[in-house]
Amino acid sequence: MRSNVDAIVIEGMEAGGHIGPVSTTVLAQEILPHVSHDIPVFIAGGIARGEAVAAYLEMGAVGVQLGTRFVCANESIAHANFKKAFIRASARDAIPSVQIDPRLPVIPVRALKNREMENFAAKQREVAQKLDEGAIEMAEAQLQIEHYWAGALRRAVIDGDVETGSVMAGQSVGMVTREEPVAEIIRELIDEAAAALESRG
């Protein structure tokens, strides 16, 4: 790698928080033939069990980032609230942020679906409508679309506030279904990943 980077990390669109248009197994397939044996390679994006890992592990990554899964271990520092959302929540409710105007640029956000998630389809009518009416230039229109976000994860993480806040999550979250520490989420995976290898030999 010319770049002269450690490692790298692949995240897909099934991840929680911002994220880009193609899934994990697909951007997994596509890199992972040709990097893999220049630099290591971690895959991230909706991963919650052991088997997947073990998947990406024979596909030639090196290993993989969690998020999601580990947002409702005993140790996590999120608002009870938060963690409350996760354990109710389904694979359908984590949903990406919609941009509803060409002109003000949106990176999507992967976001349990709340009251606030409409809001800011609301607001971005309203900032656009603004631009139309020449209230405002492009610059700040897109300056307010970005600063609309500042706040609301912390707002749901740390405050609790689960409805006008961001609960950041990936899709895998509907198989986050108990509050456990860390040492049983990451010996729970062990144990999935390394049955999966023996299995196929």
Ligand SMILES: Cc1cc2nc3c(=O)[nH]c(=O)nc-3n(C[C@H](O)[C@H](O)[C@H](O)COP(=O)(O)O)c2cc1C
The other form holds:
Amino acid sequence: MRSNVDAIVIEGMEAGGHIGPVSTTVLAQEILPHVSHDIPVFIAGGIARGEAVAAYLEMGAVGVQLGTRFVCANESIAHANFKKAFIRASARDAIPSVQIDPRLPVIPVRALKNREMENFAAKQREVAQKLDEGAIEMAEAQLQIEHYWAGALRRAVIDGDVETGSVMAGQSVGMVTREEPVAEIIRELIDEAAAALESRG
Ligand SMILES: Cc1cc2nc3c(=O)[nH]c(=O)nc-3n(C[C@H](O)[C@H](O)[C@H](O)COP(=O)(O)O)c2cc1C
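Show the form predicted together with the ligand, please, because up to now only the form predicted alone has appeared in this conversation.
After this comes the whole thing, all chains and molecules, with the earlier chain placed first.
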């Protein structure tokens, strides 16, 4: 393989945070068979149970990367409000931010829907209107959109403002049901993966 990288992570759009447009299952099928012999590949996005870990290992991955599943670990420094929002949420609450105007690029971020997401849509409409009226230059307009979420993750995770912050969460958030130690989460994942592999003989 033409690269000097040690390993790669393939992350699908089910993941929390910044995402692309393609799902983990499709990316894994498209990429793993072709590169896993040459370079270690980790799979990420939407994984919350050991059965899924086992399936990707069987497909040739050397490991997985999980984010959402660990947010409510006891060891996680996330604010109690942030953890509460995760425990309450179901998969369909974790939605990507939406681009309203083709001139104003938005890199999608998957997060729990809240008031600020609605405000962001309104902000995009407001900036687009200023562009139409010639009241603002394109560069300035794009900058305003790009900077909109600056500090928003910290506002939610550290300050606990889950209405005006960015509550980044993946679609697996529905499977996060309680606070528990990291060791417990890892033990559950390993037990589920081992049982899945054993049942296949
Ligand atoms: C609250 C939260 C914050 C995240 N922040 C970052 C970040 O700053 N940089 C980054 O590369 N990935 C970030 N991620 C993505 C994770 O590193 C990981 O790749 C992703 O959560 C895996 O998908 P999953 O959420 O479906 O488990 C974040 C994810 C969450 C849930």
